[in-house]
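Single chain ahead, written as structure tokens, the form predicted on its own.
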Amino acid sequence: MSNYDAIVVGGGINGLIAGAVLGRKGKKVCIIEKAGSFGGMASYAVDGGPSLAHALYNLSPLALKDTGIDADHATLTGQQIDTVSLSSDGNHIAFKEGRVYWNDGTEHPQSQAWRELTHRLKTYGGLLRQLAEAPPPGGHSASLSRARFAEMLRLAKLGVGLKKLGKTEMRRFLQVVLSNVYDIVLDDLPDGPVAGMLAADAIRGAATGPRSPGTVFNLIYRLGHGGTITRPAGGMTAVVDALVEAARAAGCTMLHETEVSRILVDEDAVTGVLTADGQTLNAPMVLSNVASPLTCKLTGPSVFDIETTRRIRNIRARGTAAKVNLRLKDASPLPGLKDELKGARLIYAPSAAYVETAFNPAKYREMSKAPVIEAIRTELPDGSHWLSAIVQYAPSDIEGGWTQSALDQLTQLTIDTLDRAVPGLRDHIVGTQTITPDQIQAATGAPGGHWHHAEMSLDQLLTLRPSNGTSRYAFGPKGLFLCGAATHPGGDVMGLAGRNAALTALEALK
């Protein structure tokens, strides 16, 4: 037996991100990760492809401040990546330094209303930020009354931010952060590849369309972290090095291939963890990293009581996302695209009503035919080049399962598409990989292979999230806290969940 102040079950971004803040605080830490190395989605790949995520969005440098690593931010996160929204008749558009241009350099009609709408989203989603930098209001106890200072605090700042917009635009903010993206977008732009971006932005990840309620407040939230996509310096190996050296410098002990088959609870308290091999680990707190019903299911289902359990079982979790690597023969340029735009991020949504359209049949269990595309180029060490592919929608859940042909099918609806908006792109592929969310929930545990966990949406954010009742990320018995990307405030890399949580925990101990 091994005595520990905290276990962290799951060594992904947040689950190193929480121990490495818990060690710096004094405690000693135990980070336990099934898989064969830590990183969790961020660093899942098949067969020496590249990894589920392919970029950055948004790593907050608050969590990384308190990992240690905050001197090295800008090396690690890397460059920003511009953005090209491709068209079938060749005429992309690209997104870069707060402004659209032509694929021939010249600016783009719809530059100027971009950049205002864009602006005007970024400070609605500055005062979001402050929301989710801390654990969602409410539920602290009598005892805790630092912690409730400084919420009270932080909601005080929001309702000054929202005074000082003025009353015109506070009124547009309080209308437009429950709305629809493709309403929003729609009053300012004309529907087209630059209102079909920021559709697909919104939805990215999500088993949602831009017409569903709430999607702008997914847009909203992603520009207030910045909406910055950037390519790690030394690819996502790299970020999770370096957060796998913070917890070590942190004083923390990382197990990998080490599967959790219990959390331990002795009179509705965590005692500890038991591992597949036999190992008990004692600590009076664990942290989480896996989903909620999973972590329900190895403390047991008789430490909640039965309104609990039903709102866990009911949380929405359902994948839309896959993954296509196509592997290129060479580092040439795809043809139609600038040399300078080589590494940008490809966007293929031609408008907001094709996005809506694409999603339609996930409605129905079946894959869209038309489907919206994220791509970016990427070198491996090896020496090989790829086009990673987001691509949606392709349900966890589609008819009949994903059989071999159901994957073939994907695969050629991804190339088919792709080789529309850049012709001759075809004949630069040499090979394929498909990982579909089936796939990714056997391989990392995200329910229903969803990549923020659980679905991004109204009733399930904020102090809903991932349900009502257990969104501070205490979940059951005393010592345990949930710290994945199913909580307070999701996924998307930012890490803020881990270092929440973490910090969380480390005030409910006092």
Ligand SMILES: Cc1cc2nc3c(=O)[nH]c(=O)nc-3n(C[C@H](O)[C@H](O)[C@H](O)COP(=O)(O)OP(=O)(O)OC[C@H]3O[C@@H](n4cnc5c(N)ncnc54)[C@H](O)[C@@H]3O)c2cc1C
The other form holds:
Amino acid sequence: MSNYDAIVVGGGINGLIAGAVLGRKGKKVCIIEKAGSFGGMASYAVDGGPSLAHALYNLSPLALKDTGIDADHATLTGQQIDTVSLSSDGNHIAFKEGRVYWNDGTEHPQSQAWRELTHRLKTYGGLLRQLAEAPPPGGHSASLSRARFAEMLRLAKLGVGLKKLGKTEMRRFLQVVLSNVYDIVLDDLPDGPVAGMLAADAIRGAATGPRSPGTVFNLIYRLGHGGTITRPAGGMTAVVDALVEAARAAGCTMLHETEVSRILVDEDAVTGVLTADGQTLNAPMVLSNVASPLTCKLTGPSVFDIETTRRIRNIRARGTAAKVNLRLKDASPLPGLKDELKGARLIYAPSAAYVETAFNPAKYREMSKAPVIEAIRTELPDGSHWLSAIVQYAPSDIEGGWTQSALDQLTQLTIDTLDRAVPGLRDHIVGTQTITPDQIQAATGAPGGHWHHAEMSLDQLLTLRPSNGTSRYAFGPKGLFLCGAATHPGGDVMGLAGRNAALTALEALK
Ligand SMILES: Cc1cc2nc3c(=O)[nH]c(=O)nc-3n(C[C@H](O)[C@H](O)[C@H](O)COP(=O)(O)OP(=O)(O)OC[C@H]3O[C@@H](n4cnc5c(N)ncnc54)[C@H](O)[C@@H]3O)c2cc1C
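Alternative state: the form predicted together with this ligand, after the form predicted on its own:
Full complex below, order starting with the chain above.
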């Protein structure tokens, strides 16, 4: 039997960050990961192919700082990448340095409107970031504890930030934040590849279309750290390696290939965990990087009241993002794409209406026949070249299941769609890998293989994330906390859920 101050169940991005934060606060921590390596969904890969996650949309400098990693660690976060919105007529659009250009280098007529709209959304994103960098408001006892005082200060700062926007802009913010991205974007831009790119960024990882309420929130959320998208220099594995190193440097014991089979509870307080290979590890604090339904299974439902178990059962998590990795024969440029855009993020979303239409089949448990794609070129350390593509919509609960024929169909649709915009691409492809949400669930435990472990919808955000009554990380018995993507402020390779949970756990157990 080993004794710790805290045990973290799961070594995904958030588990690693939670462990490192606790370790740096002097706690004796053990991080337990069931897979052969750390990183969870972010670095999950099959047969040496590219990892699931391929870009950093909003890795939090604050979360990095609290793990002891230099926030300006450019070698870790990598260089900013441009975005190209692909067009079937070959007239692609490039977004670079805050402007929009045609393929021939001339400025696009919608450049100024796009610039103004994204500037506004980034300002709103900065405000939402203040909410993301702390537990959701509410939930403290009436006494003026240090945490409550800090929360009041934060909310006051947010209020000042809103006031600074001015009356008109503040009214607009409140109207925009709860709206659907389709209406907001098309208020300022005609429909086409510029609007399509914004719609695609808003729905990535979600089981929603751009017309679903709250989708602007998702877009703004990703713009919270300025909207800079980078490709980590050594791939996502390098980001995970840096976090593992940070956790080790903070004194954490790191166990991999060790599955937690039970979270132990006695007299309504956690006492540790039992592993599948029969080890008992004791700790008065357990942070679970896995989603609430799985955490509930690990404790046994009897430690929760009936209302809480009902709410946990009702959390929506239908994964819709699949990964299709296309192995390229060599490093040669893709046809029709300028060499300077070789490393760009390629989006196939010719219009916001296209994205909405792509979502329709997913409502009826079918894959999109005309999918929305984000693809990035990547070279792996073994010298192989890939086009790593996130493809939507590929619902986890597809009618008939993800049979080999369904997998082949998804692979083919991805190639056909990209080849339409980049004619001749298929001649560069020498191999494929297709990873569907059900495989992601089986490998990591994420419900429905969902990008955020739980849908980022208005009824599952802030004080309602992952469910009403469990939004401030504490989860049932004393000493048990959730710290994964299902909690506030959600997933992406961002790290704030793990960081906030660790700080909340420390405060709660003082
Ligand atoms: C197809 C796809 C592509 C994506 N691409 C990007 C991208 O490009 N950029 C981006 O920012 N985000 C991306 N994401 C989202 C991002 O990867 C996740 O939001 C984030 O990694 C979630 O991290 P987490 O630590 O909360 O959870 P997870 O990564 O799910 O970690 C949970 C960990 O717990 C472990 N575990 C489960 N059960 C047990 C147990 N019983 N005992 C011990 N360990 C256990 C799992 O093995 C796993 O390692 C993508 C997601 C998907 C599905």
